[in-house]
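In the form predicted alone, a lone chain appears below as structure tokens.
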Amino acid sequence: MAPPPTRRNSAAPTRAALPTEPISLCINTQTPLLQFLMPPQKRELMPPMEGNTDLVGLVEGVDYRYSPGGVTRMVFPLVRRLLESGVLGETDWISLNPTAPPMVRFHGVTLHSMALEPSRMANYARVKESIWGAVHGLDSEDPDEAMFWSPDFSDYGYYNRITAERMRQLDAQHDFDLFYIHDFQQLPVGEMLDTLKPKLFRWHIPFDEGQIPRPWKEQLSRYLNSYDVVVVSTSGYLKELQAFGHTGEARRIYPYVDPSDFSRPSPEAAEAICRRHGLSAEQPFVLVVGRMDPMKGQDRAIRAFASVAGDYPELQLVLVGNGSFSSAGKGLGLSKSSQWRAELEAQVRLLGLESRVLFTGHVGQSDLDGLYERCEMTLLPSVREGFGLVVVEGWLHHKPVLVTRRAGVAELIKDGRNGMVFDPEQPDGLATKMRKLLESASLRRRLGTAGATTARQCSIEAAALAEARLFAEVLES
């Protein structure tokens, strides 16, 4: 008798030889690449596409706009990569976009986008967040059983049986080599897509055994289960998968990001951008980037720097960062984002730090360039993050980083070496650490310098070539 197979849960694929032959892949993720800003009228007049032919005559920011997000950030330059080195082929991607044109093509990518009638998008909305929300600790109610069974949870259910049913659909035409589906948003896809060519997820958000709802676990360990392989952001991430009682094979690979999409614009240029967002020369600032929401922390960021403030009467706090897709009037249409940021409104009022507290907004990359570029430090505050690339883009412009420890990207940090970790729940002890950094030039050019060699294991290459091995593998196996 021939002995069961072995598990495995590795921080990296096995050395496999990479792919011969272009594979042909078909991505799913909630949050679409693109959003489209023209209004109904010029999205019909967009030509039909054939073969090749991109977004003819559409202007970015004009036009259309990549969505924000480290999904999207992630999942694009990767495939872009593997397309230029030939690993893929023909690449569809498959994304909830309900005011997109049904198909288009962009970068040698075919792009769908899925839509859902008003109501039942509400309805999806909710259990998303609702999943979001515990996954996260952000709800104070224990969630239960019967969501599964709720009205909700069917319209849920239906988004992803759409997905599933147009990913078969394309597989039809196009004779897929395997499917690469993102983030729990789309967790149940994999159970509900019959096919026997390999099926990998991505979880990108936390993964904290502690924290999944008890009478959760037996739903989510299925959908689980049906992948062939799940990968997951970091090591400790995996171990926590394994807690939890996965029984399939799991990877680790960290997030990452293409430093050819970075500048390191000149100091004059630096300032210009920073003037244009109401910095003057020279000016001394903190940098938060991060959408506007709850989980992301910006009111500890506050909280310490109230603590700051007046030992340094010219430093300001920068947050930057808007709405995500959820709450996108083009995506979900949730309000959370506006939401939170009157309540960082409000408080910033009643600390009295209007002069001192700098709300950009979105900023496309070339400003966010620049501000990375001329800040003292850059701050990720979040009450729970499941990474955290924000970290990785300040060590791309050499910057010191201070981190929570409850995000991922923490177990790449040596306290005081390459970067500061601090718990979220005590803004004295950030207060703290923010106030060291700012005494000491010196520390902050060496905590650059060293994490600048750090963002190296989160870098497309390396990262791409994980990718590459993992599907050779999972197609030999």
The other form holds:
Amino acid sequence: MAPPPTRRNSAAPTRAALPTEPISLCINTQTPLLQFLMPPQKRELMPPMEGNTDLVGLVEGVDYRYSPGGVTRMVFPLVRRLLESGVLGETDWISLNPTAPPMVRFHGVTLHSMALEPSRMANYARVKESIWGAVHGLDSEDPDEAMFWSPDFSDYGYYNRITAERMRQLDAQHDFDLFYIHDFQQLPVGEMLDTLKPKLFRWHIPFDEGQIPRPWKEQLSRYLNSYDVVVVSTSGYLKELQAFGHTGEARRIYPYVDPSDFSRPSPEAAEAICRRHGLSAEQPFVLVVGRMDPMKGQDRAIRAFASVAGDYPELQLVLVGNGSFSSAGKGLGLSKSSQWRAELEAQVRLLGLESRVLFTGHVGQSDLDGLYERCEMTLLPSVREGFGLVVVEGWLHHKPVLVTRRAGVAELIKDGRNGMVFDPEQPDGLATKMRKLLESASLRRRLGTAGATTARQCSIEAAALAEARLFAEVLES
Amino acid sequence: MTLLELLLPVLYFALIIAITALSARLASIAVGRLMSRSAPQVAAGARRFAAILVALVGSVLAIQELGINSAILLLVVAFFGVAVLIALREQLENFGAKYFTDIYSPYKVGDSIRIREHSGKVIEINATSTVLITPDDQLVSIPNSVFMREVVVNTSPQAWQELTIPLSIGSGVDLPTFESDLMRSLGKLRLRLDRRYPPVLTIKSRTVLSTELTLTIMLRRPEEREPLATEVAKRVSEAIQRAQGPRPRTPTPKPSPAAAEAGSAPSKAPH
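Next block: the form predicted together with the partner chain, after the form predicted alone:
Okay, now the whole complex, with that chain kicking things off.
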């Protein structure tokens, strides 16, 4: 009699062989890769998007743009990398994108857009915001089970069901090898998708067992156990998942960036970029990159900056970022980002720092490279952060990073060796560490150089290998 | 013999067949309404039975119009039926048991049960038998008919809480809309249900004509099992009717209401 299979929840990527044949994959993310900017009339006049029609003739920035956030910076580069290396074959990607054409071929991937009626969309958005808030510890009161019984939750279920049904229809056409569902918003899809094929789930946000509302545990546990493997972003989250009582397989794969997407501009080019954003030559600044969201903790950065600003009269604080697909008005219809920015601007006025704090809004990659290159340090002040890829981006520019302990990436930081970690619960902690970094150029250089080495653990090469091995393992096991 | 005399029986035949088809449909709808508080699968079966009965009677009457002796025809059919019943007695017993255990059974695939001297986890319920895997990894196949006669104990945790209701929706019903509507409706019963476990709709199988589903709800109090089963069945039926709109698109087996009145079979453990 064969021994029962053993469960392996490994922090390290497995050493399974790579897939021998291209895998046919169906991906699901709530956030779409592309947002279409052209008016609906033009969308209707677009050439047929069925089949293999690429987005020929459409202009990025005019007709469409990439969604900000992890889908563009992580999922899509990974898919492209796996397509190029032959690990992936037919790849279909389903997202919520009510204003997009139903189907578009883009860089070898077929993008399918799901639509949701405005009334359902608002209800769906409320549920996902509740889950987001609870998991990030933003709710002042412990949520109860009421959410599961609300009309909003039935619309949350509706969206996930139509997604699962679409995936099933596509499976009937393409006979996928496996399904890869990303984003906590789509968690119920695993249970709803009636297939015997492998289903993977990537949990991108923090997983803290103590933070999951007790009344939700049974339901979330059932959803998570409907997947063959759950992938989380840090070893810490993996332990929390086990403590939560997850009985299925789980893996840790660090989030990642593609280093080739980042260039290090010359000092002159970086100066020009900074001037364009209102920063004069040689003016030192602390850089915070993140969407406008209370969870990102820009208010903490402003408070800490205020306490060091008097000692460094030239120093500026630069806040880069806009709303995400979910929080900006053009996405799911919420205006959280603009509200938060207004609150931050009021805080800046109250502290009399109008001339010292700069809000750039969204900036393109080349400008971001210039800002990274010229900053004194990269600061991640989030209240809670699933990982914190901006830290890796700072490292790629050999910059010291100052990171909240509540970010997933903090598990990669050895305080004082490749970065600095601060305790967000200690009000002066951030300012103290900021001051320490500002005082020593050699310390900044040392941390930046060491950080560049650490960043290799979060490269797309490492992640693509880990994901390919995971696919092979799931398909072979 | 004139052409009219030749054609008249054929016309009567066609007319009776048309009336029969209409009557069968009306009978099906009427039975469905009458049984709107029964288990969805039972109601669907009753509707099919009513429709087939009307169709058979109508067909015999129509055939008579063509001058064929229907008495001989009925005799042949009856003998054939008796032969089938005798030849397949055991299999039919198991099929029948499967039908009823599907609806009223106090266990499902994945549950741990005990019956006679056997205990284990249910891994399959097929047309003729239920397959258990025992703690020492042995497979035990038990004819479904045994489950109609013997005491079954479901030893799964929270088994008493779980109420599973098999139902079927026609291809004309949009599953996401139906599910969303049903969940809203069941939300009104939340005070009677374990609030940690919202209802779950699971797809069991799909065909071109219909989708077989299982609705699982978790009770708060075991003594409310029967009234809740009836109420949930009614809400399922209403949700299906709303999803189908004023006129059903296809005459697929239309799950009407109802619920699994587990415990109604006295020999069975609560579901």
